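In structure tokens, one chain follows: the form predicted alone.
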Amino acid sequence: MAKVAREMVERAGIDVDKLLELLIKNAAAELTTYYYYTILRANLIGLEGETIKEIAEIARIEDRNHFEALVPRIYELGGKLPNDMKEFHDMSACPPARLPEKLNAKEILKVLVEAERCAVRGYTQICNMTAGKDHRTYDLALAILNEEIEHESWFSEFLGEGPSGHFMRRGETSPFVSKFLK
């Protein structure tokens, strides 16, 4: 644990235990979403599914990257991940992104967009809590939030909810979060 890091966050007026709870729950959401997106992506078949598969894959890989970026900050602040994977899954900040009963691209897209909307809410909460007080956590949460907003935008466009102004990225994954993975 980085004792001074935790001390500075506490001195700034943040309830570090509450912040750690949010970080751990969001880390659980990222790892479980990575798992569920693997299943969702595998079921994106046919002409409609193939058009979405690449975007779902980018979101899947970036969710894994979000998990990897969150873990060091959790430990820096004196937190830790649960030893039990089922416990970790069940504490997720977002509900499981399970396969819908009707297996078609539109229903899978609905699951994907709702998972992203939950993530946007979670990281917005962390940003609001840490803005101007915990610069490192804020920077990390903001980087993840930027990517989650892009994911939501991509999926909502496919659902016909209107243009987002976002374009699919080519080649690079996690452009905002990558600096935390080095």
Given for the second form:
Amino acid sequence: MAKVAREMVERAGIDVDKLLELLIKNAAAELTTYYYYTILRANLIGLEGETIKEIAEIARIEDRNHFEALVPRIYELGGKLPNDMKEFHDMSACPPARLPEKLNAKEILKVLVEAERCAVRGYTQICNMTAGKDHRTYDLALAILNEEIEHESWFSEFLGEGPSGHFMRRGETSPFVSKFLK
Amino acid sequence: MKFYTLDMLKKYNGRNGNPSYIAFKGKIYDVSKSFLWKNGKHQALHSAGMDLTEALKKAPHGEDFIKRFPLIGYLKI
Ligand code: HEM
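And the form predicted together with the partner chain, for comparison with the form predicted alone?
What follows is the whole complex; the chain from before opens it.
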């Protein structure tokens, strides 16, 4: 644990235990999303599915990166991941991104976009709580938020809700979060 | 439809086998079945068994999420 780092956050007026609970819940959301997206991606098949497969894969890998980036901050602040994986799954900040009953690309896209929207909400909350108070968590949550917003806009574009406004990743993943992974 | 005072509502906090009820704008909703309200707790910040009308103003979402859940009563002031 980084004792003084935690003390600084406490002295800035943040309830660190609540913040930690939120970080752990969001880490759980990332790792479980990585798992559920593996199944969603495997079912993106055929003419329509193949179009989205690559983009779902990038979101999947970036969500795993978010998990990896969150974990060190959790331990620095004196928190820890639960020993029990089932407990970890059930405490996720977002509902499971399960395979839809009706299996087609559009229904899978709806699951993907809802998962991203939930994440956007979660990191917006963490940014709001930490802005100007816990600089390191804020920097991390903002980096993740940037990527979650991009994921949402990609899937939303495919659902016909309007242009995402950007291109797909070119060869690299996690342009915002990668600095926390080095 | 049943009327609940804030005091009566306290019991429905999702703990000890109790259901999770939340009050919002004078109405009581049962969120027991929500994945995100397990044990009456929501996002580490909020608890069931309370009036959360004010709290929602600072939440990263609107009231449409609440209205998806069964309306089971009204708040008696
Ligand atoms: C600052 C505090 C809060 C945060 C960070 C938060 C966060 C969230 C998130 C991330 C979701 C999932 C949204 C999605 O799937 O896109 C959610 C759902 C929900 N929230 Fe909140 N929320 C907060 C406060 C509240 C309050 C005060 C209430 C009640 C008045 C509330 C009631 C709900 C309900 C009923 C759902 C839907 C759950 C479901 O579909 O199973 N939230 N919230």
